[in-house]
Every structure is written in C-alpha cells, then in structure tokens.
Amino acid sequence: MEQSREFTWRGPGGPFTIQLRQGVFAPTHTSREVAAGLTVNPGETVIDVGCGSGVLSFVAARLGAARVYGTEVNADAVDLARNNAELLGLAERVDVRLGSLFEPLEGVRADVVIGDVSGIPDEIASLSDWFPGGFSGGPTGAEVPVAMLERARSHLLPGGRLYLPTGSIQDEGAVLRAARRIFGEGRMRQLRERLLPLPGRIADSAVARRLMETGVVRFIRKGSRTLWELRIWELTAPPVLQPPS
C-alpha cells in the first residue's frame, strides 16, 4: 500500500486533518470553491459524486448533514475515504461506496448533490497530475459532468440542490446546455467565479493549443501567465419532480 501523508483542510467545515495517498484525487482549488458555495442544512441527506479522499463528504457532515453518501470509481480512493471517515469519527454518517457516479445508490434520494466530478479533457489530464489513475472527464471534459447531470435528477428530492463546478478548461458550453435542459434556465444560479493559473507544461503544450483552436477550451493570457475560469453553480430541482426532458 502506498504511503499516506496528512492534509489539513482549512475551508468550510474545517479545520480537520485527513490522509492522502498517491493515486487518489487530492483536494484542489475547485474543491475549496465548491465548499465555499455549499449550503447544507442540519439533518439533510447529501450525495457526493466522485468523492475522492472524501473531503467534501466530511465538509457536508460537519455542516450538519445527517447522512452523506460518497461514490467513487477508484477502489483505492474508497478505501482511503472510509479510513478518513473513521479517523474523523464520521463513519456512522458518511457511507462511501464503490462505483461510477450514482450506480451504487439505487433508490437513494438526497436534499443535496455535490457534483464535483472529473471535468478535464482526457488529453489535458494526461499532461497533469490532477487525476491519478486516468479518471478524467472524457475527450472534451464535458462527458462525465453531463452524464452526472443526466442521472442527478432522479436522485434529488423535490427542491433539492446540486452544486456544479464548470470551467473554461473544458467544453463548458456543453455542460451548461445540459444543465439548462435538465434543470431549467431559471433554476441555475452562479455562486462563485475565480481565475486560476494553468501550469506551464499544459499551457505551452500542443494539446492545449489544438483544443483552444477547436473551441473546446478557452484560456486567458495575462502577461506571462495563462489562466482559466472556474465557476460554481447551484441547480435547484422543481418542488415536484418531473421527468427530465
């Protein structure tokens, strides 16, 4: 087993310390921005899709969720997240299950879905160390988030909320079109926006140039820096759920 290292989360719901391990997705700026926009009311049920080390599941529990279900396709991450839940004394409230997106949660419906899933084009992910084990977002970075959105409505209670990060480092337009189709234009609210630096090895790559030229991604040049835009959205299910169109 890979050696673990400690990580202290100092965002909402913190501070608390968890274990990280090579091969498991670690908390990022996106994790922090999602947490900063997250609303969890006491007693609510939460689903954390693609939970990685479990950090956002633990944030939700510490904000008052009565029950949190995390899902993760990486078996090493499931093992680590379960161990972290034990370390934090949250194992009775945080249930981490192995499987893709909502597959391990048949029949489970929640007040809140945290939809921070892999949303980076496969070729960019391969140049980075952000998604160990090859768990990236598809050819344009929109495929996994759209699949998550397609399934989310059937797991949300009436009036439930889904928290979704999007960014110009993916085909953001495709993700937002899917969100509007599934939830409705008037049920989307942008909570946060932030510019983040793109590592030079990605910014200067032929892959990034080609994806920019084809309109899949959009980067911003500021002096010697290359930046991408991150946005956090809150999507609200109707009070009475209708089948997605």
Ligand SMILES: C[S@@+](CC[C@H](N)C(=O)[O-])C[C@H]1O[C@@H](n2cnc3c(N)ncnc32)[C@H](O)[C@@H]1O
The other form holds:
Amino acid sequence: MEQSREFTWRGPGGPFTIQLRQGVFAPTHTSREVAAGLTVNPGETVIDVGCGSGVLSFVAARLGAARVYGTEVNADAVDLARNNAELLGLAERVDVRLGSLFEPLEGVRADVVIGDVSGIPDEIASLSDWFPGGFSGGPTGAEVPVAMLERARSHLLPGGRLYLPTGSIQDEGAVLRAARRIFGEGRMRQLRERLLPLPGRIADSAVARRLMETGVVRFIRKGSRTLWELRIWELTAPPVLQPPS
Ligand SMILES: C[S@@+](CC[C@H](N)C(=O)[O-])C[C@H]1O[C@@H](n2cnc3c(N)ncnc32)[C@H](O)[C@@H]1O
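Would you generate the structure of this protein in the form predicted together with this ligand, following the form predicted alone above?
Complete assembly follows, chain above in first position.
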C-alpha cells in the first residue's frame, strides 16, 4: 500500500495543498528557490522538466500559464502529479507526460522551461532520502542537467526563459560551462544564491570526502556545520529563432 501525505505549498503561487507519496521526490529548498526566481506571465506556455509531484507546474499554472507540460522518468511521479492536477482543478492546463527530459514533447515550444531536473551525484543521492525513486543526476550530478540544457534550446520560443538551479553539491562548473556554450554568457543572469546545510550522514561520508578531493563538489565548513551553495539562474534564448549550435 502506497503511503501518501498532504503537503501545503506556501511559496509563490500558493498556498495550495497536494499529495506526496513514497517513491516520489518531495519539494525542497531548491524547489522554493526556483519558484522564488520564476517569472511566468499570464497566457505563457511552460515546460517543467523533472516535475516530480508537479509542484512547480502548479506554481506556473497558478501564476497564469495557459498551458504547462510536465515531464518525468519516474512513472509513480507521473501518476501522482496527474492526481494532484485533478485535485487542484488544473488538469485542463497541466499535462504530465512520462519520458526523459523533452522526449515526450516533440514539436512543443514554450515561453518558459523550468529546468529543475535531478542534479545531485548518484552516490550522494543514494546516501540521502531525496531521490526515493532513484532517478538522480549522474556520476557528478552534471550529466542530467547538461543533457537537459543540450535539448532545451529547441523547445524554447525566441526570447524564452529557462530557470536552472546549480550548486556546489554537483560538478557546477560543468553545468555552467554547458549553459554558457548553449545560451551565451550574456544571456545568463544569476537570480538567487543561498547556503544550505548538508545532512551529517552525507557530510561525514567517504563519498563526500572523495568528491571534494577530486574537485567535483565544494562544501563549506562552518563550525560543526557543513554547507553547500545553491544558485538559481535565468537563461534567455535569442529573440529570433536560431538553430541550436
Ligand atoms: C530535483 S527533483 C525536482 C522535482 C520537482 N521539480 C520539485 O521541485 O519537487 C528532479 C526530478 O527529476 C526527475 N528526473 C530525473 N531524471 C530525469 C529525466 N531524464 N527526465 C525527466 N525527469 C527526470 C526525478 O525523478 C525527480 O523527480
């Protein structure tokens, strides 16, 4: 029997209450920071890649998006997000599809892409309870976000915006290099920055030590606490349609 619980979102677009379920990613500080940086204008089309419970799709819909497409590789998350859309009376506007990244969205172009797809190294994710479905970000946590960035340009309308979380808990340099290559330095704007605590079982692990020593992640010690830096970016597509390079 699946265990589910209610969760009330009090960030932008809230408050609203959804169901969470074991096996599906539960909203975190990163979800809240992405939402805090997000601009959605009334009538816009939004793609939410890695939508989990659907929380950021619902934020976008409640901020006025005319149409929101969520994608997910976790079939339990797709089922949950669809149920949540029904619960919130948003099923007409929020369309959740099973598949990797933009795969289920052939031919769809949006004003906004929410790129909060998994970006935590697999070995760190396995020490946490953040990815109960097991769909984490790849060996360095950069692989899935970079693959998302590679495909995003062809799903953005001219002048469209992509919202991207990065952090020192992943190979952030690799994600930012890909973002600069694909969008151009002048089309990236850092919107937010925050220090977040790293749970002790991760901070004290051999995995964290090895990833620090090899320069993949960067943690900050402050007294007895270990912290990581989260950043939220807005990347803007060129105002005229160009084939992605
Ligand atoms: C960091 S969670 C964010 C979920 C949601 N945006 C939130 O704030 O709660 C990332 C989500 O991406 C999903 N995911 C991982 N790889 C994916 C892929 N290749 N395509 C689509 N979704 C993916 C995971 O299953 C997970 O639900």
